[in-house]
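Only one chain comes next, encoded as structure tokens, the form predicted alone.
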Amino acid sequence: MRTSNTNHGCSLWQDALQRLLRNRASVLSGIFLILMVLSCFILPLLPCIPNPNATNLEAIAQGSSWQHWLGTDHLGRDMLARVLYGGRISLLVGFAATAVSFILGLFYGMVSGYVGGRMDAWMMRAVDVLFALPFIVVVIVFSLSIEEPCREFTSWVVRYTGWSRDSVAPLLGLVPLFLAIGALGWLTLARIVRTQTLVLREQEYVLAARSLGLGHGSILLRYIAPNLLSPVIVYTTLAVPGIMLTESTLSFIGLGVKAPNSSWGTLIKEGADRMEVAPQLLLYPALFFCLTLLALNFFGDGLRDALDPRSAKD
């Protein structure tokens, strides 16, 4: 009598997914993040959500009602619309700046660790110098220095595409934030990637590929980069909250998103200025912002545990 073996092996990614799904906090955080992204990017498209910049001086600082679920601000603007639009900008800045940091840090760290020697030493000393600079101050200076070129680029886009400035300017106006935060947010990632690359370049499969005559670019892309994905994905997931906090800090001091557009940082600033007379103006954006950051951290921790082979239990 023959018996069939129904036990099938699973890949590293399948095993990591199973461990991630067993982490209830991470699963709930992931569901919350999906709902938050869909709410910020899809709900504002519905006709029931008013224009976030439309003022109504007859409905200043009203409480929650059927017409305005989260009330209105000091200019009579709908708070739900402003929170959703502000979340769209905050999430967009967080993910876009993280993508810039991901590309720069991965490339720089791989090249530094793979080349080694004096080149590696010089590249890491450059990272140390950038680490010594005050991050917020450098971001402010860099953002202000590229603000005028971005404004000229916005005018060029409007002139040659025929699109309205009101629809183009809010998005293109975020480019200085993307570049400024992302251009300096890659330093820690570069160190992580460089350390992992130093280990991977001495592995047998890399040495075998090198002995077969494969080029350095092929080795980096086919053998080293795939094995760096686990720590890189974990770090980028945990970096999004920090970048969103940086954007909120810049917006809070008036160097981020420009009025009348809003992010969660600008809404928190406006609410802090009027918290004694209208505390809900601070409560709602702060609640959305804190819950999103908490969910991102929970999801990042769960992803780290899932992708770490040492956390697997027999």
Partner chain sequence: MMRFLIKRVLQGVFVIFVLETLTFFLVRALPGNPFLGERKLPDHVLEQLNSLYGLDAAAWEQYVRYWKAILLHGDFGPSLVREGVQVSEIIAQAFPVSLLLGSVAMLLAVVVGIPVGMFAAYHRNRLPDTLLMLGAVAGICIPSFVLAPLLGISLGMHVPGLSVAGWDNPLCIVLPSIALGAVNAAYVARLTRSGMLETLSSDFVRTARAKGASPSRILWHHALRSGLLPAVAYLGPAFAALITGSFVVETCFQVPGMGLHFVNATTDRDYFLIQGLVLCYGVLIVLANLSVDILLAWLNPRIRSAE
Given for the second form:
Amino acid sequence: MRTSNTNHGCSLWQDALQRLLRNRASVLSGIFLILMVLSCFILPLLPCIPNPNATNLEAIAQGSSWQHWLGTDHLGRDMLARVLYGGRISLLVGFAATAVSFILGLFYGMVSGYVGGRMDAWMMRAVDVLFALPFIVVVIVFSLSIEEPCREFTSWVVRYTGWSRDSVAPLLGLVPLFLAIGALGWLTLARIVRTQTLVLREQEYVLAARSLGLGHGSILLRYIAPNLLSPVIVYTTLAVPGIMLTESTLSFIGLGVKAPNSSWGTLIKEGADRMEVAPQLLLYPALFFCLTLLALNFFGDGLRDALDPRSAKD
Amino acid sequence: MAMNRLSICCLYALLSVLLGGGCGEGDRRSSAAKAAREGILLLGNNAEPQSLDPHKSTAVADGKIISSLLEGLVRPDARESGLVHPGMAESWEKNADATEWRFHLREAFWSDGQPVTSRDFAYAYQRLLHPAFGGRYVEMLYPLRGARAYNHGEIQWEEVQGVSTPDEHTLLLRFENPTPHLLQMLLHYTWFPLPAHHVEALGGMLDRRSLWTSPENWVGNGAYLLQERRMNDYISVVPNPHYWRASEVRNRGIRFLPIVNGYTETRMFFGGKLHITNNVPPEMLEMALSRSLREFCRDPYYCTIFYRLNTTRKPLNDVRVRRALSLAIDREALVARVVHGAGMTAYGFTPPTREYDAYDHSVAEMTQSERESEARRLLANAGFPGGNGFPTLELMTTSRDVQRVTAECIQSMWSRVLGVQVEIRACEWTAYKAAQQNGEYDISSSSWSGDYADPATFVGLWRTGAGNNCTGWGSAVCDAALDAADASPTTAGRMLKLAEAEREMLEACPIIPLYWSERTYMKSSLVVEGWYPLLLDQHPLDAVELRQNLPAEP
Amino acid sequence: MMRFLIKRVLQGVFVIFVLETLTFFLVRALPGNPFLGERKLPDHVLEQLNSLYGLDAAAWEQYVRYWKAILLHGDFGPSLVREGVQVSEIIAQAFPVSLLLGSVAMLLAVVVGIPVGMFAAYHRNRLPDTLLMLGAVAGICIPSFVLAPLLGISLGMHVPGLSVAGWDNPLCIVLPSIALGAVNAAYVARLTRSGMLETLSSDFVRTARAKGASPSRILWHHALRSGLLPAVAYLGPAFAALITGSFVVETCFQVPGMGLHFVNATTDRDYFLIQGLVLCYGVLIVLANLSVDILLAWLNPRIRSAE
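Next block: the form predicted together with the partner chain, after the form predicted alone:
Entire complex below, previous chain first.
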């Protein structure tokens, strides 16, 4: 692959970027995603978006109007603000949990594949066991058992940084959740990384590095990790929608994001219950959520085609 | 490969039959109509019961089923709450101060043909109270003389004076204090008899894992027999031929459906899957009303929705702060907009009845802006003018929809009126209960419904250190008034003392009453007789009659 | 082949054992206990209950007792929250329901997903392919908790015969199985398409084409078997997950299956029930993986000969 790249006079990554840009669906998805992230994280800072928690009992479950573009919910809160804030939490949990599983999976898979032998066999057995765990039980058990340490951590942060509790607590309250989701999402990645590492560690340049007396740590870091990046990136992008889906499903059944935070999942749950009364409560969060998932999927597909030209022929 | 294609064709045929088969049927409400023709009542029962053994249960949903399977000394009236009819007891008399009650049992039989005797009652009471059994709802029998001591293992059963059986058809109950409201208490399933011979045969009194409550083993003396139990699906009962009023049972069976989600339940009602539902959620009220005004029911209910405050924590240990928090809540708006009118604004704890009312009239008569300025004044006096310096408190709720919505509403009221910030923490049920019962909370969203029609089941909660108090609050004055109420031989005197205790509690404000809830539910027009509004939701289900002469659907 | 199977079975038994051990100690570490009801129990009653169910013994002792009861007597213990009911009875009631629902949903996924994937692969990069794959991605992106209430209220309330929720007649299975099967159908379609494409571009298909085999014969006779490999590999674990129930679909449609028990038992801390359910789930996962291995070996001659 390297030789073919030098022939074209550009690096693997530039090549991939060009391929990605040629794929119209993924470019559109990418733009959509950037817009979505920007609007969820920046729009709420503008004064024209009301406080998502300010109730107005005089204006409950109203339809769209100039004042409330997407109407109001069952406590008279502005739906647009709630959907944007919900998106903030959903995206945050989605990306944070993915990051957790990315780090865990990369590290575990690399070590397992690099060390090999009996150690490798045991490490992969452990992955098998974790794969067999029923997801719901694990998430409940895990998030409950780390809830208390996380709350202590929150008070510690508040005490030592002097940040206001109101701004820190809601975000830190999410930590148990994305740790729990992330802690289960890394399994597939670990398998992929391991298989790749098994191949890579027999490559000449790794053997050369080893014979030069380089430590295992730096071999992993300098020679193996960079060559793992493209399958890992592809897998990770495609894992984000799955993880967001998991978060929303958990929130939907009341085990995920908890009040005062609300994610798209909790909004959809509230909407689904009140569907006959106020359809906009289900419609808008569901629309935002599904479109984001769709864009993530298309973007992930495009990225895969770009980074893995063999499959791009399809 | 022809095989492949053939099998694929078969699969498609199967699937299309499965999907298309439904289009033939005409009546949307067929389940309910069909059941009505068969005389089977389909009843929404909120949750899967904990147990059908009256000694292993504390949940409301269980009570409805148990009361149809077993009958106590007396039975409830279908129309009027508080009115009782003779059940297993044919007649009874009490002494002057109502500390001793003598019941004369009728000739009645268990469903296996054995006679019901006074020993079955004594056996049941001993089992519930036995120190090695772990009966759940033991406090209900504590008024009996010696019951508490026996339950704590301090005395032997023979020394318990509260229960005695002079002969097979006489049951003598003696109480520590005057108990004029005993007949109300007797409607609760903890006072029901058990088939002693049968429980003994299936493992004995103390066998916790005894399977005598499973359908194939069931023996009871109530109007119905347990027929089938399918977890999370239904529990079905059929009339008991050995029941002493068997000829007066007005239907041919009941199906209890455990549907937790009120939205789903209401939809199922409109989809023709239920005759009577358990609950229409507030936001569906208008829809339910407009779809079927005739079938919509709204009954008063002996139930209070309130917030517990942890009085052992700062700043909630200051009564001014507690009162300020309570006054700042706009209950009218809450009831009108969040509960959609299915409740009454509460300024006291016990729902007021004809003979009892102890709520804070002075606060009830203020306007909301007066209440709010008073709240701000109190908070300023306590050292937090405009909410400055007030720590962020945590408001615990379960993840149930109504509770969360109410909490979100109150959170924003406190922030607007007092500048006080609270953080809502929605927990799953067990964690929430554990925190509440161990006092590990600031503010805890709570509700309480009466076990029997007497204010004592409400006010008794606030005795110092009582099991369900959980606020850390207690007052000698309140305890003394409760003791005096217990000792008072007349109903009027009891009410006076109970009201005194409640006023003392409201003054100190360890709780914030929000509203007295009403029961909103759907009752199909197929139910023609026997279901009327009752305060305690203790409907005698054998009185419910369904319209059976519906024409069969084509 | 036999040696391979025995090895896989032994591995499976090991996985189940570790799984059960983990669950046993994890659920006991959670805050709260199974006896927290609507009313608070007096402390002495709580102590009585703990000792009656042997929950006051040391954890390892309980653990040994638990395995002894299962291995010697086949006793999974009682439910601690629903007293008077055995764990085995609960599973015996719920499992057939989930099995039926899961099988129908799986059937739906296979019957819709595979032909759609094949069709799309056959018309690669043309309009039908684009449209179908757009539909498949949309199917993946509309989660069951959006689909279920939408189906329930739009179809369940208005189409005669279909029901909004409940489990009282045979047609009740239609909407839940669609809600459950749609996502899987979408996945299967995508996997089938890519599997078929890979096969269609492989050498043996090219050879067959060169020998003048008709396109439909190539599709059915040559490509189908190996083209299905990715979809089959996906279906195994998915099937195990489906027949142990989906909490979302089961709550939305009030289906008395395993999914509801999974969540309720965990949130209620019904220790014996959780352990029983996890055991059941573990066995299913292991069985599903085993049958996928066998199926893959049958579909792929290369794996067969390697063994």
